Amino acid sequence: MLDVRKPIGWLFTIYGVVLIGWGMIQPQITQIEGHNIDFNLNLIWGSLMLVFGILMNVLVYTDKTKS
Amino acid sequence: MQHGIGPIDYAIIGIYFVFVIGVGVLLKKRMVSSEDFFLAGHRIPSWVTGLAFLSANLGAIEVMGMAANAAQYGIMTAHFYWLGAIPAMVFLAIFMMPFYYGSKVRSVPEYLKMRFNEPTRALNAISFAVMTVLMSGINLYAMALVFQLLLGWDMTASIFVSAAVVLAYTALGGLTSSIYNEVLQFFLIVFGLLPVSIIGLIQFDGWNGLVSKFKDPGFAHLWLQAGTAANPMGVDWIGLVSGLGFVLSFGYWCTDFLVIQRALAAEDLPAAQRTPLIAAFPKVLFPLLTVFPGLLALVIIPGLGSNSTTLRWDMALPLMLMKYYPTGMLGIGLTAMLASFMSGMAGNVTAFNTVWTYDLYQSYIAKDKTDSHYLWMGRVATAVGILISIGTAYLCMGFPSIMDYMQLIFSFFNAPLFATFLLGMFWKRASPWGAFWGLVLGTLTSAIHFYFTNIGTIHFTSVMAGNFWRSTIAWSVCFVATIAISMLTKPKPESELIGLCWGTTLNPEPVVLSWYKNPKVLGVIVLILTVICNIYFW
């Protein structure tokens, strides 16, 4: 049986890399109205997605119970 | 800040298409019997079936409809979760799942055949098949709407492209493929929509800051104005509790084969019972992803809800994505929406092909064929179901809002059916013909009630209020009629009801489970969380 975490892991890894790459090539800064906060959403969220994707892959490859 | 869509966003959407079809192709090798195709071979772990249970329902209605409803009716929309869905999911897990899973049925109509008789099953199978294709069209329509408005795609072209992708992966991998994509989609929704809520919370310095911007303070409360019908939704607490809290949500979550099918794919009974419960935990928090962006849209997007197509209620969430997301992230957000529509549709289509193949084709048209013949039929039914959905997508275009359209369908089919199930599972005396005629009369009542609402004889302050009351009335008619006719007709002998009805079950050895695997413990925890949410947003 295909481990469902595998496609999830790979999709999020790819999306994470794409967002981080795009965030660096073309930085777009989000500013929040009435606040002195600005951030590059693609970089931040891309990193989170990448971490999640890698985590899923790690779970797949360290799972000893899989058939 | 208003963003447009760029090539990077198309690339992100494209990657998703490649992935879902890839999963279908990988799974195709495993589909050797019809059991694999329709029930995923009963070997899916419960966290997967749980998330699939949640996501099968996470279609256009949930994602676009709930945000739209929140912008229209305020946080009372969260009643769909904290009054409706969660208690019903717990009830299904604890009380009903033992009969569904324990009786080894392959579909909900099949249960009705075993518990009652052949005509009841046929009636339910036909109405369910009609309902699923009516529902799956909503997703195609919603998808086309978003892509037409945001990407400028042609409506018909985007309906056909979306239909082709769903066809590809469901016909290849059957239920397993649908379930896998539903799980994938669940994570996409969370990652794709969460930033909207986070940015919104920062912008307004939390919930109270947002509330202070509402013109009508009733928009911030679940119950405060529910004493009378003079609240944004136009329903008092009796209508809410009976229509939504009881009939509509129990009718949907406890009898709709679309969601039950996910639990039936689980590996054993405790896993099947955990399926709705595992789904219930994230479901408690889902209003943050669906209802909250709608409330933000109400404050942030001027003119929302006006007649222009770009500003209709259903556009609340897509407009928030455009508002907050830069290109790149916008692609992720759109992919999340697209994924939810596709999985919502695939869920309907896989439920449709199972009911068609097992409950109609195998039972009445072609008995005693080979297993591979039914597997083939399942694939054909998938294609036909999708073709009909394309038709119903155009039908759906004629309705003012997708949520109204859906609750209308539910009040016809699910509301009376829940009375049949309640009596069937918990009252041994409920007789086969009592169930059949009760169901017929309940559905007829809905139709008559809808007719008189439509011509204006019966009036409600909102369409939703009409749906809630219609459901309550249809349920009551079915309930009373089933009891009355059962008393006059012959019940099934008790020996034929073993494992199908409360009080007849040969209780298996109680399995000792650690607390976090015990359905009852999980059910109580999730109910406590739900009560807390109700009190906090009172």
Contents of the next structure:
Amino acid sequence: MLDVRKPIGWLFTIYGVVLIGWGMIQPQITQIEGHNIDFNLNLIWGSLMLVFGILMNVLVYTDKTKS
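Alt. form predicted on its own, vs. the form predicted together with its partner chain above:
If you are looking for partners or other molecules, they are not here, because only the chain is given.
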């Protein structure tokens, strides 16, 4: 049976690493609808994506029902 956790986990892990790298290279102030926000959204969302990707990969490799 196809386990979609593995490709989703790797996809989110790779995207998270790329987004964190982009946030570290470009630490800029973002404007949303004319308002400045003083925190880096790329670092926050990249970290969340990385954690989710790692969680999915851990779930795949610790699955007890696989034969």
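Between two forms, the rigid core is the largest collection of C-alphas that superpose within 1.5 Å. Numbering follows the first chain given and starts at 1. From a predicted model like this one, the values you see are computed outputs, not experimental measurements.
Taking the rigid core as reference, does I37 move its C-alpha 2 Å or further between these two forms?
Shift of 2 Å or more: yes.
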